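Here you get one chain, nothing else, as structure tokens; it is the form predicted alone.
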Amino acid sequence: MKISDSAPAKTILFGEHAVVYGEPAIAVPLSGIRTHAEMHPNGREFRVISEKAHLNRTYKQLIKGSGLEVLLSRLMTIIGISELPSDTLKITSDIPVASGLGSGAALSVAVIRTFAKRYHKTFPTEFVNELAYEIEKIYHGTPSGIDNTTIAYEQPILFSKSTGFTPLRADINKLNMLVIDSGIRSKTIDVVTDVRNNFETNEQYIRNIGTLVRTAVNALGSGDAKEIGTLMNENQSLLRKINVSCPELDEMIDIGMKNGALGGKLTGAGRGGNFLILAKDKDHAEKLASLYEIKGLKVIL
């Protein structure tokens, strides 16, 4: 009998770099993109497959001290279980690694809800949630929690430091919004000191983002898709006075507002990763999918 979960990945919307200074920030789920968890009997040992990640082993194969290693152990202790089912763990994911799309709490909720599932256990969502932060200290270190947070709950967070998160009221799903790979590739370390570094020079424009995300709470709530776009080309133009932005990232994200986008902006740490763009219908968001692919570009989503 097989048994299996999954969790979304995630972006952030509104709001990078501003949320290191004390502003908000806004984090969507990705439901389209998700990392499975599946878990079947063998009657051998326990094993956890992925191919994506080319990994075979048994439990006792894995890395100690790793992220699946440590969950697997805690996983343990929390069911009450001395060793580990004679089962196949297999993970399967779209979410593609090291990519800002929260694929690490992607998995840890995956692994969790589906060995929930297999010993017949209720996880609250917070439980869940501080579980996959305590796994995602160890592939981050000092994370904020908006990875684990948005993507346990499945719905937009706000976030800030000083009133930490609020869930939204908003149907993301309902956005034809596109997630594509620029190709470009940047140390998030380089781009944050950057800012930190121009801060004097940068704070207006950054608390003007804080503005503009307390403006973008009501947009989503409402579903002005209009609203939103125009947002996030504002929110855009200014991660490009903070240099965050590059020529060639403006340039593809140009390439959506000539044919008829409604927003567009970079996401994540800038200067290349992943940038999203803001369709008008589900139509025209598959001819600007098939647009940018022409173009040797990923869609992500």
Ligand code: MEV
Given for the second form:
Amino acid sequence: MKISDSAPAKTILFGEHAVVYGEPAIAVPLSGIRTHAEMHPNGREFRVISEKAHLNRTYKQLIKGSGLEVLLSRLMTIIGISELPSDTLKITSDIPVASGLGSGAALSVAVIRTFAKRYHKTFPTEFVNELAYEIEKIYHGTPSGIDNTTIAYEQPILFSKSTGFTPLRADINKLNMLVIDSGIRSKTIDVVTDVRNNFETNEQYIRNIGTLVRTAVNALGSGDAKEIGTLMNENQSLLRKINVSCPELDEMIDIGMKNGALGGKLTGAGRGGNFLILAKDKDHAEKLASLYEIKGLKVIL
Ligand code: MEV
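Show the same protein again, this time as the form predicted together with the named molecule rather than the form predicted alone.
Okay, now the whole complex, with that chain kicking things off.
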């Protein structure tokens, strides 16, 4: 018998990086883009398979201390089993890795939920979220927790490290927002470390991002696309100042702006990964999407 569950990607609309330093940020799940985990008995040893990650290993063959190894070990303790079942755990995902869309957190949440089903356990979302956060620390060092929270609760949120999250009225599908993959991969931990190493130079910009996010909450609430676009551009300019953009991203965003977009910014850790472009309406979004596709970029949403 097959058991499966899944978790979505996420995108940060406003406030990445500043959120690590206690400022608020806004993120939404991308429910159509998911990581799936599936378990079925294989009659032999536990094995985890991911074609995309070129992974086909038993538990013992996993790198000790890696995110997945620690997660499986934690799940054994939580469930109260001394060894993993004679199952194959198959991971498939539409979420590109190292691209700012929360692939690590989605993997953890999908695996936790599939194990819960396999052992007939009910894990409250808060518990799933906390466990995924533990694993995020292995992947990213000092994560704010916004990725796992958006993905575990699968709803738009205003998040801050000190106050947690509040659900937000922000429907990305109504916004004519494109999510586009730059094709450049970058590791969150490296970018976050650089921002930390230059914290004194960056601090004022980080606080400015926090102020901007508070304004963005109202703009999203009223659905004022022009204002949302302006705020995206301001956020991108502050992200450039803390040195988390890169010339290629700037150029790709510029293409959208020169073709009438209301706003554009990177999303997630930056220095590559995905970026957001806000179009004026549905037709305009389609035109911009084809423009980027002609240039060889993948329009995710
Ligand atoms: C990564 O998706 C978002 C960052 O703000 C890091 C974090 O919040 O943990 C760059």
